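Heads up, the chain below is alone and in the form predicted alone; it's given as structure tokens.
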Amino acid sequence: MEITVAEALVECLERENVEIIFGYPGGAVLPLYDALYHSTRIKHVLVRHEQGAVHAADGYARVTGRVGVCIGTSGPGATNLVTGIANAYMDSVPMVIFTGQVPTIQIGTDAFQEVDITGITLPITKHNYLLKDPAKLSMVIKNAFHIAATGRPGPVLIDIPKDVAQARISFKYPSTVKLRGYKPTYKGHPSKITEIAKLFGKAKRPVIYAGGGVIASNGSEELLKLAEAISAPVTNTFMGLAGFPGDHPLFLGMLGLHGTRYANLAITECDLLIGIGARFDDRVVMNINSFAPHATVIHIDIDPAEIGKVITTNVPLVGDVKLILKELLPLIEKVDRSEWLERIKSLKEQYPLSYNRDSSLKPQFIVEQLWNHTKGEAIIVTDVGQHQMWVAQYYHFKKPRTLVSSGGLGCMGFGLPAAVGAALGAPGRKVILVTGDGSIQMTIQELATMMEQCLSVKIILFNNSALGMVRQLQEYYCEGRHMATNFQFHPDFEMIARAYGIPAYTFRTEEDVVKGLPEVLDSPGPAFVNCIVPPGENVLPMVPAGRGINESVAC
């Protein structure tokens, strides 16, 4: 029996057990819409816009380590879906992307709404496809899904002119992946491995360095065993946040631009720096040649592109995190390594994170309670900017895909479409979105969806009237002069929640969020609160341009 592609790609994501799409419908995939409106297996969510789409699927992804799946019509649709893309991309974000694309025989011709999507999008996906055969529908999304969630994970695009998803099809769904040429290398070297563990023993000032690529690879618990055994501190990228318990004795905070004092000290007096599934990147290096002078470097990665390709190493090491980490455990020996212990510990004392209390509602304090009230156990989504390093700062992380944030590409509007993504992975949890006035209002639709999916999430908003971090920078970087960067009207974010049903607060004092936050954190259903917090108010530590890593300008 036939059927069409359309219903035959439907059938496809049932056998991948893909239970949520985010989308957007338009004329180009209206024969996928029909189809899926005969799935009882799979849950449409109808976002405001394409781009609410893919940060959606990107936060459902994050919290479930699962492939997250989007879909949007051509052009226009496929464009407003570029920027998410791009964000998966950066961070590593196992996603598969479906576009409509005008029929195969208007392809090239400029005809309504047609983009050449899979041009657009090649340097900022891990594969992508323009489906011509009808008969390759199969094992194109089999692929697909295998690439995405492999090796690197990252965001592929299937592209589907109309005609193709109308053709009829005998469907068939294959068991095995074929691709030549991608074997991604997930044990590593045994003799790299047995030398790594020799150098475990010789260092007298080890310190893990670690990024998203142990969350990616479930090696929390093994980065844990490695830090206790081998008695080295452990630093986080952003990324990388939630990989390490935020409490551990061992835990130095987030390490670079805006890392702790403490941290980027740690790394220039280290003699070996174990860099583990992080991608030494521009806001942790900074200046190369003053980062980790004095240090022999190992680097475990799974991306063999990613070694050496801004530090030269020392020990290369390509593969799982995981798997490579519990390899290592067996062959480490015990040193005492008390006297660089002491000395971390003189650091965090000599050069603690701080900031200026007055009169006003500082942001800091804000993310303090917000750590008191929920002791790790929350999901904490971020826009991006001043508020999202306070939170990287001043909030513990203690467990796994419990941070969900845009590093690499640091998106603004992020925040509320990927927290309902998030809120849909992880039902039951409680999520909470950190964001900003200039953020938020970048997505403010996709309240929408949150109120459409009756999903329970919190949102601090800090009110500054401005663009804070531009604003920062202006003030170190052009003298003060800030052009474009302080909103001359704003709206009343009250008003705004209250029209889509959502309660709404505003907190303009420390009392404020010392009795209202538990409150609102504890309340059923989804909250807004307002926080008006200081324009002035700076995010420090600061490494300035140009500077090492070793020169933070201090709180």
Second form
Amino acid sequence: MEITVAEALVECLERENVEIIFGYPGGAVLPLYDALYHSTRIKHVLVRHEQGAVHAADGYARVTGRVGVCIGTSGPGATNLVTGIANAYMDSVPMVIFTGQVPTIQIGTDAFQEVDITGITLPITKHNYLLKDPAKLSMVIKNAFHIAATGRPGPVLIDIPKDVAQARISFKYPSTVKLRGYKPTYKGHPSKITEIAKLFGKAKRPVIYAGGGVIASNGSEELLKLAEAISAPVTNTFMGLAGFPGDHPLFLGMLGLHGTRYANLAITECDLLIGIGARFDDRVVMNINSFAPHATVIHIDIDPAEIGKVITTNVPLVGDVKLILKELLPLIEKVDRSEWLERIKSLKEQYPLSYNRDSSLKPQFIVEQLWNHTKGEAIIVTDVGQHQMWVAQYYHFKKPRTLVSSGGLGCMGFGLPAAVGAALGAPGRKVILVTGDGSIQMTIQELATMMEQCLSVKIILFNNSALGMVRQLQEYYCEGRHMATNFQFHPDFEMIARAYGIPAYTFRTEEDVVKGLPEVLDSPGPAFVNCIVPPGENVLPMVPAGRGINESVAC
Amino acid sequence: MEKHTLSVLVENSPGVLTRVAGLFARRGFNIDSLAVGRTDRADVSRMTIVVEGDKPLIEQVTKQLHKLIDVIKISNITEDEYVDRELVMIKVTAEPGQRVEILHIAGIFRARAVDLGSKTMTFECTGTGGKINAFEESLRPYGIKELVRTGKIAMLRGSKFVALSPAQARDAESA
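Previous: the form predicted alone; requested now: the form predicted together with the partner chain:
Up next: the whole complex, starting with the chain shown before.
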């Protein structure tokens, strides 16, 4: 039976068990939307800006571990997706993005709403396709979902000209993918695994440095077993947070620029560094010469290109984190490391995370209260900036996929739409968005999407009337000259929330939080809490630019 | 800095050259030369890429290239014995009185005259990069009007070869 490419596309998505698509319609995607109209299995979520669609698909993918799907029209629809695609690429989030394109005959003529979106997204997609041959639709979609979800996950874009979408084809969905240039390595090399197990036995001061790859491979349980088996403290990268229980005695918190001093010092003192699903990012390593100077470095990652990219690795091991850890565990011999663990304990006691309490409402206090009331059971979505770092420091994530945040790209405006996607991906679970007054104003229109979808997201706004993180950088690096970081006008956020029909509150004191937060979090439905926090608060500790990870300052 | 010669098999699909060239540009790798054309199979092209850099850089180049879905196989043939050739066409100023002299030079390099104008001669010459450079320098005093080089192509010596594995040859499909 012949059907249109657009109808076949919907059929393909149903075969891939896509349950939800985030999108925004337009001229070039009319055929696709018309086909979606007839789908009973796929829910379409209408956002208010394409950036909202791609971030929502991202949030959905991060909480579910499934491929997020979004769609935008040609031209501006496609370019509005670009930031979110880059974000998904940087954080290795599986995603398939559909864009409409002008009819084939008009491609290259600067037609109305034409952009070369495959060209534009070349550096920020794992792969992309411009579908010119209608007969290849099924294969392209099959490949796209496979590429997005396997190996090191990432976004794949499919650009579909309008006439191709309207073309008629006989539909058949392939059962297998044939990609001779793409064969990710999952199984770790056995001899390397044995070598690593031996190194565990020899090490006196091992540290596990675990990143987002642990979560992507669903290997959190194995990581916990490994850490306990070899009695090694664990530090997480920002992307790795929630991949190891935050209240575990072996946990060192986050490392790097705004990492705990004890994590950073443990890295400095360790004699064996076990990098797992992490990429030695510049915000972690800081000054490369003083990063883990005494350590033999093991690097386990599914992406061979990450190994040796930043630092020299002694034992590289390419493969899937979960599979590798499973093979490693039986080979481990128990070693007494009480001396090292004592040292870690004393570092923790010597350099605890701390902030000065005063009469103002400190953002760190709010995060602590959020932890007290949720005990790590909520899904925490953040935006980007100081609030994000305070969440990373003071919220003790317990279970994987409970932190949704823009790590690599550091994309302000991610939070609200990502919370929408997270809430749709995790129905029945508590979703809390922690955001800032800078970030939320970048995508605030998605409050409408949130309400239209009847989502009970709790929005906790850290309102310091400033672009806090940049202001902090100006404190340190521009001699306190605050150029363009203090808002001279601030909207009444309570009124904005109410305009969307969201119950709104303003907290000004610790007492307001202690009294008001439980009700906000426990009542059904959405809520918007405008927390007035001091503009001068800095994220500490921090490693000054150019310094080593061991040189973080606390004031 | 050493020069490395990579023999890369890629899907013969639109945009593959852009993907490879774009990768080099955005990661800050320098391409010395790049020659591309289809192989004995219509669905596969071969790129011969010459890159300058130390070992870690070349390793990174190779790994990043591997991440491109359209890249099927990469071989760094630098360390192996291989034959390499480049083709150049040079249009040189040649007044009627100079033609014999120029033809003589061309003979030394086994270049062939492929065109003749009233005041110019055009030669083709194949060989290693060094030979091509020498030929170019020999003609420079007469005035080079135009020069075009293909970039290096290379092939392993003896019975070694860089080709698809049987499984890759079977998986012919690609979008």
